[in-house]
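Given as structure tokens, the chain that follows is alone and in the form predicted alone.
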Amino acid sequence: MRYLYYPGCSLKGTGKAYDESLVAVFDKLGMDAKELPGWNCCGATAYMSVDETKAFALAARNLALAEQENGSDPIHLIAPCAACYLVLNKVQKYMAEYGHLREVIANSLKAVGLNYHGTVKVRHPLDVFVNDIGLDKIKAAVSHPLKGLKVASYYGCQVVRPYAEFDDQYNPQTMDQLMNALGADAVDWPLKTRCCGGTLTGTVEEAGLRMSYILLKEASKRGANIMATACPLCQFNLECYQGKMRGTFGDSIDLPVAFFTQIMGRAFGLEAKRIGLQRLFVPVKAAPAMA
């Protein structure tokens, strides 16, 4: 099977250690993955309230050149970033139902160019890994394994809903069985879905602050030493604001949140400046098999 890597803008600036960790996965499980060539921003943020139309456009630039790169086969685009896959996903099912905005869009790559037939299939690596390469495989590729590390698996608002197919909405499981297959523990817990505040730490911080408090509270009154997440935004709500919420709420909160490609290469025992540990606002310390 062919795959395309979509890194998009967080990827290579805040969430830059998920692209490491992620890139270095690919390689350690032999995957062919290249990154998009030419990619752009996939419209997500402010800019769909800005002129959603524009916004499609620019995502719909992202799959008419992995379609281009592929040819007429079908090509899977791996998109890691829980809004752009939700976004590359969104703008295939508008184009698909509302003839006006395909039109529009068709248009717009026109001038450019370009042409999107719909032939391209948005991939969570979430998705890749379980169903594609198989947990066997994985297991097989773990050399250090995680025994003893209670792990939080927090999949955030956009990853499973509204349009992923591949696990359930309400109660995921892939990324459980992830760390479950690395020697880990996965911890039952119930807020794995839970929206972490997105942007409101950075608009109405107090409501910010709140909803990543309770989601970091209760991983940690269920057992877990480190929160695994999918997701830029998420990962750097949770971790960075923690000194604030220590601050806020007078509460010792203290704990690892980092991206579940990183706990996979640890695993899978390659280098932690390799998937970017160093990177960590608060240290993996208080989970020992990662450090």
Given for the second form:
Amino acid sequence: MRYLYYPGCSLKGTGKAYDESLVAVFDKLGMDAKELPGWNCCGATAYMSVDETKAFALAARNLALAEQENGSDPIHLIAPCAACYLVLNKVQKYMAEYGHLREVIANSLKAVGLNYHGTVKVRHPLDVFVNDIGLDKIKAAVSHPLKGLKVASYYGCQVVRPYAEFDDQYNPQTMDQLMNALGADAVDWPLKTRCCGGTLTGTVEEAGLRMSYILLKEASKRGANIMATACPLCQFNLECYQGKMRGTFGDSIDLPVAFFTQIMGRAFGLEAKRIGLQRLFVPVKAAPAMA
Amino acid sequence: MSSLQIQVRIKHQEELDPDFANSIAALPGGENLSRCIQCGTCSSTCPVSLYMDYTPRRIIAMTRAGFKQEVLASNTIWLCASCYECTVDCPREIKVTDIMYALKRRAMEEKVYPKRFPTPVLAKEFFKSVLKTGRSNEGLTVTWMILKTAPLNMLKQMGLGLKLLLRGRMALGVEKMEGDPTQIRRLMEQVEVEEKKTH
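Please give the corresponding structure for the form predicted in complex with the partner chain, as opposed to the form predicted alone shown earlier.
Following is the full complex, with the preceding chain placed first.
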């Protein structure tokens, strides 16, 4: 299988620790997944609300660049950010479904010297870890079993909706299986795919803040001592606003929220700095086996 | 005896926009608009419907009936966080999230949204950043959004910005794509050319 890595803009900013820990974990597992040369913004949620066709063309440019790297096998493009994963998949589907859109995008790409034939496969790292690498290989790489760590696996919206075929849309399991393979306990909780508020936390704070708070409160109630996320915006909302939540809701909420790849890195015995633990607002040291 | 006092509570059909539904249904993702059976699954599954002036079910009904003005001025379309729950759950396969996007774009085109409302400003700042550098720069985009919508909030947000900065989670410099960012501008311009050709 030939992989390329599409980090997306957030993983070079607020979600830097996701980028660092993912690359470190790839390395530990002997995976070859270099960064897609010349990648640009995927188009994301905000762009989609200004001009949909342009957003699709932006996403398609990345797919065209990835396709250029095709050898005998098609490229599997790994997109860890939930929004990138959704948009890249969406443009694939929509180009196949809507002839007019396909034509506009194909002609526009051609004008800048690019082509896209629809051969790239967009993959989420959860899918790659569980279905390509396999849990046995992950287990074998564990040097520090995460004993006593109770993880609320939080998938968020756009990893599983509406396109993911690798997991269940209502009760996904891949992250839970991964956490169990690391020696941690995946906590059973019902809000795995409920929205964190997305960009509302920045635009209509009153609504966004409460949506994230509901998730943290429920995870704590279910006995979790850490929450694992698979999306840079979810991680940002759930972690960086906890101080504000304490003030707004008069609650003592204080739950570490880490990228699932940071938790993997910890179990693999990787150095804290390599997996970006120092970048977290809520220190993970308090959680068992994470110090 | 005085007669019963009445007033028109909703619009007469002649006051509605008969083309509104078709213009939305014609966009990618809008095709199943007319299949709605008003079951309300979208509204019950929506995590933000409790704040909306019209629930998603009502927005679909009103869009279909031609209540253009009310739909475009509603807070509903700006509260949609694009979680796709309604799209996945709709028994009639209506892509509700895509319809919300289409309505947001229409509202921006027609400039009907609350003044100083941050969402459209955020979207436009995002667009500008990508056009210039090929990437979205979170720090700059959000800073501009705050300055343009609620400059007094800048002070409140500075603590968060500083914390991000100290942890290396916000780049001070501008993140640029590798290669030639003008290719992005040319690609976007070509999309406009191609769209005109096919219309």
